[in-house]
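Here we start with a single chain on its own, the form predicted alone, put down as structure tokens.
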Amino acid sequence: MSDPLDKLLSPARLNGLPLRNRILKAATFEGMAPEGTPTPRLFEFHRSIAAGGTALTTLAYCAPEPDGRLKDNYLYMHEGVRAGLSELSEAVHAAGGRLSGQIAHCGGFSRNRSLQRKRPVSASSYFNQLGALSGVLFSGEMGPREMDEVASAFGDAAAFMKSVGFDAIEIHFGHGYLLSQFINPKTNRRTDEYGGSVANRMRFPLRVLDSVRDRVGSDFPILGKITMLDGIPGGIELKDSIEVCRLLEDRGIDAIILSGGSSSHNPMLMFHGQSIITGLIEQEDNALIRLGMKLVGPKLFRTYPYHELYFLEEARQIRQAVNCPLVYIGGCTTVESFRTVMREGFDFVQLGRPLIRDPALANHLQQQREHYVNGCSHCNRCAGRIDHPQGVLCTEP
């Protein structure tokens, strides 16, 4: 195909799963399961993206166990949500799309006061800045029992999601969540076989991948989202991430999503554009936490001006280092950017804000091609609505 846009819009396969094109909806927290139960708004959100031509839409933040929730009203995988998730998968399939679910565990940065364990678990014990104002002061270092429990919970969650109609699973290895807390030398201060070198820090994340693979089978697609770099002194650097990708490839991952930043330490690196702190403050109902956000906001929510393909250079280096399918994410809204991503040898593109702005992006791109304009201004007001009663949506006219 002479035009890279034709590659983007042509059918593809992920492991054994046929996809109608190479456009994937990123796991952007929807805020549409406010009591831990899927709602009709959630069904319609993903149905509209599937109806708009996107090949695979991703349900964000499916916690594998109750303690994996950032807050105690977030969604986790258990029999009580079977009917709702089945309805979601049926809606997506009826619209011609495929459904993936992102399994994420918050680990040590938790605001969940309804814990089954004594405290949130992490790679190492540390003061929980995010949860402190909610009374969740410290994380606890995981021992063999907690590792067995959590690895099994990931596998159980994946098997459950497959049973209700999901077509793929995305494991969250990035953005400061539990598995990233093992990978990141800043949060992993262990001196045993799970700390030190990248290979050691990957031992537990790879156990989780093995657990998921064992439960879903060899022909079921498993994607992994990683942090290429988090922009934090002493944190994850690109050279570490290249080794992480090689280890995931060797372990049989079906595709790697190449992201950046950290929800707990440097969130704006993953977004770029206007800060999301204003929206977060507006939606926070705890006055003390609102004050804390105002005080730490300028330091935590750093300024990263938006530009197209802001992760391209880092992603390109990983493309040169591994052979498994790679998913580009990060500042891709224009026709020329889509062409560049395909021309650079990436297998898929994952989109968040552009699909929130235009759920029919794939169809519009197919119909309009050179004339397509997405319209997202990267104001990031959508991302600041994660706790809004109506959930995440585009606020621009």
Ligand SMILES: Cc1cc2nc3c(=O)[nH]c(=O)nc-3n(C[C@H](O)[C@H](O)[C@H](O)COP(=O)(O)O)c2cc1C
Given for the second form:
Amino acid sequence: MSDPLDKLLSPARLNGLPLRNRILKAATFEGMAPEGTPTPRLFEFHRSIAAGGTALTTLAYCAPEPDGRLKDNYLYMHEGVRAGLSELSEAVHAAGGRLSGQIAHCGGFSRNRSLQRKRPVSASSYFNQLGALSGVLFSGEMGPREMDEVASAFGDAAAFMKSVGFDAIEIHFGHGYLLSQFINPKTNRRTDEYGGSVANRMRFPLRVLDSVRDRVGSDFPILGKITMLDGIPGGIELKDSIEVCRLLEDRGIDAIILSGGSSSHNPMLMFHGQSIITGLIEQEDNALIRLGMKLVGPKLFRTYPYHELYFLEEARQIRQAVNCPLVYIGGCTTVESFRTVMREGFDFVQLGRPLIRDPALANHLQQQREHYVNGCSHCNRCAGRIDHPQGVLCTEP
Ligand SMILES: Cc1cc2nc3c(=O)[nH]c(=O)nc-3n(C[C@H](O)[C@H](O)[C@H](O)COP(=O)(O)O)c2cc1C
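Alongside the form predicted alone that was just displayed, please also present the structure of the form predicted in complex with this ligand.
First the chain shown before, then all remaining chains and molecules of the complex.
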């Protein structure tokens, strides 16, 4: 029987896009565009991952409009970043890799003090615990005009990114951001055709997918990242996520990335391992917010002990329910785990922390095979550095 590692390390295609293997870099917020402008540090981060053999690297959290930024110093897609993003795509291509960009809108989960609208937009109006200490207290329910604006902004952003050399787009449907605020019954309390059943809650996210597809064309790869479950009572459950995946598949998504957890309500489910709260508190420069984090942190940052392939059970059930390409994500660091992911029928693997730890992972795996050791300890200090002036990096010896 052939070795599943050969499948992982062999060329593949994603909606026609040739990829040199099935290893993809997951979106991990880099913190390397501190004034909302890409820096040489950001180019080098993605260049080194491409040079290290990864097939497709992903620029994290590109807001489609200014109000989609979680904070006002995040990247958003506009002409002012054309030169920087062109330089980024050239650096990745010169190193033999491909570049994807994650389009994410924070919706009501916002700490953005420079909002263009009166309030952050969301599926429903609710208290914004993240933004409360920054003075962004409530989200507002989106009306038809805002829905048109935001869906168009996703499409415009995708067209812009394609025009500066991106090879694929990843739409963020998960982790408690705007589109998952629609999908999640806990944050979507609408009584119109955008609330209620899963099909209704998916109506706006699917409009966003249509808008992106219209602008990039049928032969351009679009991935979607979802939350399979968020571990919150009344929140997103696997049975609903299976339906979400079927709807995305029917609407022509090219691959679905199967994540879990929620940045706003249960972040540690996404990561597993040591809590990130200590690092976040250390980086926070506002004393009031630091105090708030100390008080609510232990409750919000429920811990989940790390184990390899911590989303395998749920991802397997989705594998059985849909036929479209699926991307496994979550705790894949050992040679045996890579084999399992391929053996279980996933088409690609996305890696976050393992590639922060070892940007040359793909080449090392190719050269060392059985002897490869990644070394990520899941201390999660990288994730605690999202506000660090030097950006996200591995601090383990
Ligand atoms: C430093 C850091 C930043 C992250 N930022 C994002 C992000 O911007 N968008 C996103 O979808 N996921 C983000 N994630 C989650 C990862 O994409 C991924 O889902 C998670 O780390 C689990 O994968 P892993 O075990 O391969 O690290 C981040 C993770 C880390 C460690």
